[in-house]
Amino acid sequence: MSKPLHIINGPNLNLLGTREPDVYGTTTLADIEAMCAARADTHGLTTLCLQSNDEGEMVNFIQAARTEASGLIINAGAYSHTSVAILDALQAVQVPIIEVHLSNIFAREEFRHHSYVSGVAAGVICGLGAQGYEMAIDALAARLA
């Protein structure tokens, strides 16, 4: 069996479903993780879902993906716009990376228009809510086929 897809979610994503539902919707992180597992299964893949509010722990997750993952989906949340440490860790990963954002970061505050993650990602999906994660799995499955 191939290595799982690692799905890494950053700060405040553990509050999905209750945090700013007008921006992020009412789908919970547990709902997204279940959707991802089901979608990955249709491709014969598995997932490992991780979430942290801590930048250093996210770096550790990314570093582990170097040897433990076949592909990486990351929603680094606010760290997308601020973290050179996450960028550096992602640059060391030799698996395909897809960046996901629930909201359209380009329709929000200007500081959200730049993402350090985007520069190393094979693709970026934003503004499509939880469906973006499923699309990212489809994209990774195609790349890994």
Ligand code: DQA
Given for the second form:
Amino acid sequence: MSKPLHIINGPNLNLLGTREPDVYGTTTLADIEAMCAARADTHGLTTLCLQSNDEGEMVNFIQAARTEASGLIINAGAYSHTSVAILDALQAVQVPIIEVHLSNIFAREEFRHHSYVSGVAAGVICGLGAQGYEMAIDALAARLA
Ligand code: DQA
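Having seen the form predicted alone, could you now give me the structure of the form predicted together with the ligand?
Time for the whole complex; same chain goes first.
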């Protein structure tokens, strides 16, 4: 049995479904996590999910991925654009990392165009809504096969 894929969702993503549905859609985070588990299962993989509004808690979960995960999917929310601490934690991770954003961050405000996560990610998926997470799982599964 391989180690689970760790899936991290950052600040305010607990509000998905009701938060700015015109930008982020109406799919809830629980729906996304269930979709991810089902998609991983088709590849014989499992998932372990964390949502946190707390930067330090996210850093701790990323550190755990060093030894406990086979791959990492991260939507760091607004911390994508601000957090050197999350970048430093990700740089210590050896397993493949895929960055996901529900919205197309490049079609939005300028301050969203830069992500500290992107430089350490094997790939970046944005603008495809919840489907982006399934694509990230497929990409990790292909890398791990
Ligand atoms: C987001 C994009 C970020 O700019 C924003 O702060 C979020 C969500 C997305 O999934 O589109 O919280 O990461």
